[in-house]
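Only one chain is given next, in structure tokens, and it is the form predicted on its own.
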Amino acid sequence: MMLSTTTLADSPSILQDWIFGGNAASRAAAQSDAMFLAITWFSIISFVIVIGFAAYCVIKYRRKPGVPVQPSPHHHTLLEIIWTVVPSASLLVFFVLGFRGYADKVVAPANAMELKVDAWKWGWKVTYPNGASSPEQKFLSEQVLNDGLVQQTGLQYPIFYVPEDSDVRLRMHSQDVIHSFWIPEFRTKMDVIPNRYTGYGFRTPKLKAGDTVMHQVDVYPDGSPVLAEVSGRDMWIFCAEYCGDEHSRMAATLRVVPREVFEEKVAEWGRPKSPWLLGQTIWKQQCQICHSIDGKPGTGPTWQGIYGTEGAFADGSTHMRDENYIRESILNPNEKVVAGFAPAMPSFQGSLSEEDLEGLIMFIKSPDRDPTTAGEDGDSAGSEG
């Protein structure tokens, strides 16, 4: 029994297109589609045969007036062998093909690029082999207006870049509870759990002529992105394991781009940044879903104007919110829980370096602007706005 995964991936059947949308993004995903369709047709044919034969027997051997009842046989060796061996052999074929498909997903090629995936309530972070991570965000809705400007609305989600037509291996770990990393186009969900690594592999698709995305090519002076339509393909990343209040917002984008674009991006992200810019990047990647910097309420307290002020805490105490408090709150967040908020923040002990901590502290002290550039327009360095 052979399943043509290439055909299913490139030219999906009408049934596959109707059920899956014809969007399988890898050979393993196409194999999953093929297995689903094979089992579906096997079930339909088996149903028709069994029910059809049963209906025939009901009509053929129904009780007729004046005909004596025939004794019912209680054993038929050949018939019992047939109805045991034939279904079992069919299921064995599905088992072998299913196991091969599973192995293709969890065992990546030896030369696959390894990405480290970290999960926490409620976000994702991908670290590349050179230690870089993506600072880019995608709005839920992006539309190019007539004047060329891009209108962006809705929530923001991180963008993780991968090169086209390449093998990728994920090594995943959770900082708090069980999450599940799910990219629908790859037809695979894998639990991300604390205290151990899980993962799987996939081969990214080749880009086609119509595959385009709104790609960040520059930054305006005010920090907003300059976007342009370039070759690429975006795929959603979801958490498929309920993990708390903001579970539905725990999403990201996997962006497949030409290799030269990927290499340029990763090299740029790997360059040294000022501590404030590093802190801003970490906030965008890991903190903004809970902590705003403009005073708006969230799952956690806002960072606007907190540095250098007295804070009230759940145990009735008050403490000065200085550098030591910020550091303690990142590494041991349940030690001092802010009044009015639940102790929902995970510890980032071990996942942030000293450099990362210094950057976050500097950003929290002045979230509205980089102190290293202050003074250029007459403002004093470190202004909090």
Ligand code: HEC
Given for the second form:
Amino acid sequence: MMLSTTTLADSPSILQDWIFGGNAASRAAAQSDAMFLAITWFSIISFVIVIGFAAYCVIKYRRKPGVPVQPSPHHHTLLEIIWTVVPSASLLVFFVLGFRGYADKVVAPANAMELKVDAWKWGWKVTYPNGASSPEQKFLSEQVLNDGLVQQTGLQYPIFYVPEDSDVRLRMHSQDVIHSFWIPEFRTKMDVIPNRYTGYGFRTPKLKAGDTVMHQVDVYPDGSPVLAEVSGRDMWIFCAEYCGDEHSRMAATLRVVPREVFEEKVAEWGRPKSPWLLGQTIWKQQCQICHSIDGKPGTGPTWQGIYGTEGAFADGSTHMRDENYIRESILNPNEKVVAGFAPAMPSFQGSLSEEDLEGLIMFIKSPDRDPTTAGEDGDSAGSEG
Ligand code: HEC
Ligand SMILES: [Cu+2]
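Now the other one: the form predicted together with ligand HEC, given that the block above is the form predicted on its own.
Below is the whole assembly, all chains and molecules, this chain first.
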């Protein structure tokens, strides 16, 4: 049989683009589309042949007055061989092509860059081989103000950078329940589960002339990003396994950029930060979905003004919220459950280092500004206050 998904993938038809949106971002994704389409056509054609022939027989041999009823024939070896061999052989062809495609996705080339993916209720974090992770966030919507400036508003999602035209392998782990890491443009999703690594690979696309994104090139003194248009391509990452209240917000952006940009970014993120800045970064990446710092209640209590005050707990007790309390709340959140809240916080035991905890404590003590740079004219976030 000369059916090959490779040749189909190289010339996506109008129908294929119409069904799949024409956004397949890798060769493997285009092959998935082609395979899906081939199976669809196979089913359509089989349906027409089988139902068409049945309808023809029903009409042609219908009961007519004056024609005696004939006994049904009960065996025809040639026919039976044909209708057994043809479907079995076709299924086998689809199986082999499908299995090859699956293996290509699950087994990444040996020299692929490995990204560690962490999942929890409700967020994603990607750690690069040098131990760094992206602090950048993308806003869901943009507003053009009267003076023509663009202001970003709405929910925020982390941006994970990958270099164009390279092989990437994911090694994924969940801190709580089962999630699923899904990038629609690569047509692949995979469960992310506690206590076991899962993963898959993909090859990022080459950027084309029209591929541009608004990209953070610097930070204003108040911590908001300075944006510029550069070449890049954004794709959504979703959680595809229902995992609780904010499941639908468990999204992120995969940003494909030129290799130089990628390397510069990751090296920059790898540089040591002040503990407070480290704490702020971790808050944005992992805690912000449940904890505000401006008093707004969320799934978890706000961190505004909690440090150094008495907390009230579900069992009726109270306790001073000092460094030890904060540490315990992060590592063993169900030990003391804040009154009025469900015990909904995952434990970060084992996923945050001693340094990370120190940073978080510094940040929770003073979420509005970095106490180590206060009063200086430095460029740290919040120093205007
Ligand atoms: C899924 C939502 C969720 C996430 C994510 C989350 N928390 Fe919580 N957190 C809660 C809830 C709910 C409570 C209150 C119940 C309790 O005490 O366990 C809480 C309580 C706390 C408290 C005690 C607050 C107080 O008022 O006494 C601290 C400190 C805390 N979390 C730190 C963190 C840190 C640090 C992170 C990120 C590394 C984080 N949390 C991520 C839900 C979350
Ligand atoms: Cu999820």
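Quantities reported herein were computed from a predicted structural model and do not represent experimental measurements. Numbering follows the first chain given and starts at 1. Throughout, rigid core stands for the largest set of C-alpha atoms superposing within 1.5 Å between the two forms.
Enquirer: Superpose on the rigid core, then tell me if the C-alpha of Gly66 is displaced by 2 angstroms or more between the two forms.
Expert: Shift at Gly66: 2 Å or more after core fit.
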